[in-house]
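Only one chain is shown below, in structure tokens, and it's the form predicted on its own.
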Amino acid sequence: MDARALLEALPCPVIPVVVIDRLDDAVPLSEALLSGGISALEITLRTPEGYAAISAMKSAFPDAVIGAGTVCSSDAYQRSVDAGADFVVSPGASEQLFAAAERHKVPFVPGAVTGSEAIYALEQGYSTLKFFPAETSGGAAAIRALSGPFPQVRFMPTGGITLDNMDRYLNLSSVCAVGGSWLTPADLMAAQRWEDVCELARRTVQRVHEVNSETNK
């Protein structure tokens, strides 16, 4: 399965951008999330517990999906792969990513923000690919205007995206699934808050679910 096929797949179109900083938190973390309705996580490598993160999600929820995200270079994306991701995504994209990425066949979301950027992952046979960061680099109104020429593209926003804007990036046809931080809240992280994580999953899919309804008016 390719990146489109996955995230287009998804029950829920909405990846939390997931920053482990104690290994015990990572699986009541997912439980959480996972309860509340989303479909897949994103485990960022910025902390040294990322990769056993992922292994620890995947050994507790061996069907949810569960990505590596800030992956940048061939190493980490081999570690990400023996770790069990099921998807690598990168804030960019190089010959080294690309040359692992097809190497080991795991779905890889390479990212891009300009005509430029795109052009090229779309030479190495992405179509599928992270905007970022989303809100600084122009928002839904610059990936509206990448759309018009590159009408084969689909992106992944993350970066700066709240429950409260997500929708500007869910109405446009050329995304296919957005990432944010807002699902898991430093405050709610370092208090080991589990339910209101899934409280903030359940208000998070219910929106989706109302800006679904909207656009099918």
Given for the second form:
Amino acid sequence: MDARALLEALPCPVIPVVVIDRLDDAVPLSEALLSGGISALEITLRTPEGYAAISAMKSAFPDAVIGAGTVCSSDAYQRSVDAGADFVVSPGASEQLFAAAERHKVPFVPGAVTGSEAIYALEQGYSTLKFFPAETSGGAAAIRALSGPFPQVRFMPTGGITLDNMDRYLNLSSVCAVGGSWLTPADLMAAQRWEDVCELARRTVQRVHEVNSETNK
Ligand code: 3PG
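And the form predicted together with ligand 3PG, for comparison with the form predicted on its own?
Below is the entire complex, every chain and molecule, led by the chain shown above.
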């Protein structure tokens, strides 16, 4: 399955971007998000716990879609695949990352925010792109503009997206999913308030339904 098929098949097109500081949080956090109606998670490799968190989540919830994020080298790609990641996301792209993606066949979402970066990814056969950092790179208006010359591209924007502005992105037909850390606020994580995380996920899923019905998607 390629990245576009995987992302478009998600019942909920919102992907929490997760930073795990304590490995023990991995399973209860994923349980809270999944019970709140979230379909897929991106576990960043910004902390050393990232790989083990992916493995723990996949062991606890084998059917959940658990991706690795902040993957910036072929070594990190390899370790993400070994940890059981269902997809791999990078804030950018490189020859090494594309080579790793070809070797491992786990869906890859490279990052791109400019025309040249989009062309580079398209040349390698990748048309589903992370648009990061979304808000400071022009937001939904920039994605709409890029869709003119690149109608074949689908974007997964992240960076500065919240419950209050995600509708601007979800309204675009070129957006297949949105992501962000607003579903895992640092204070709730630190206090292990999983019920509150679950409630935040529920509110987000509810908002997605509202956006879809407003736009008759
Ligand atoms: C990412 O890696 O996608 C971003 O760090 C998420 O950005 P946010 O924290 O602004 O949601």
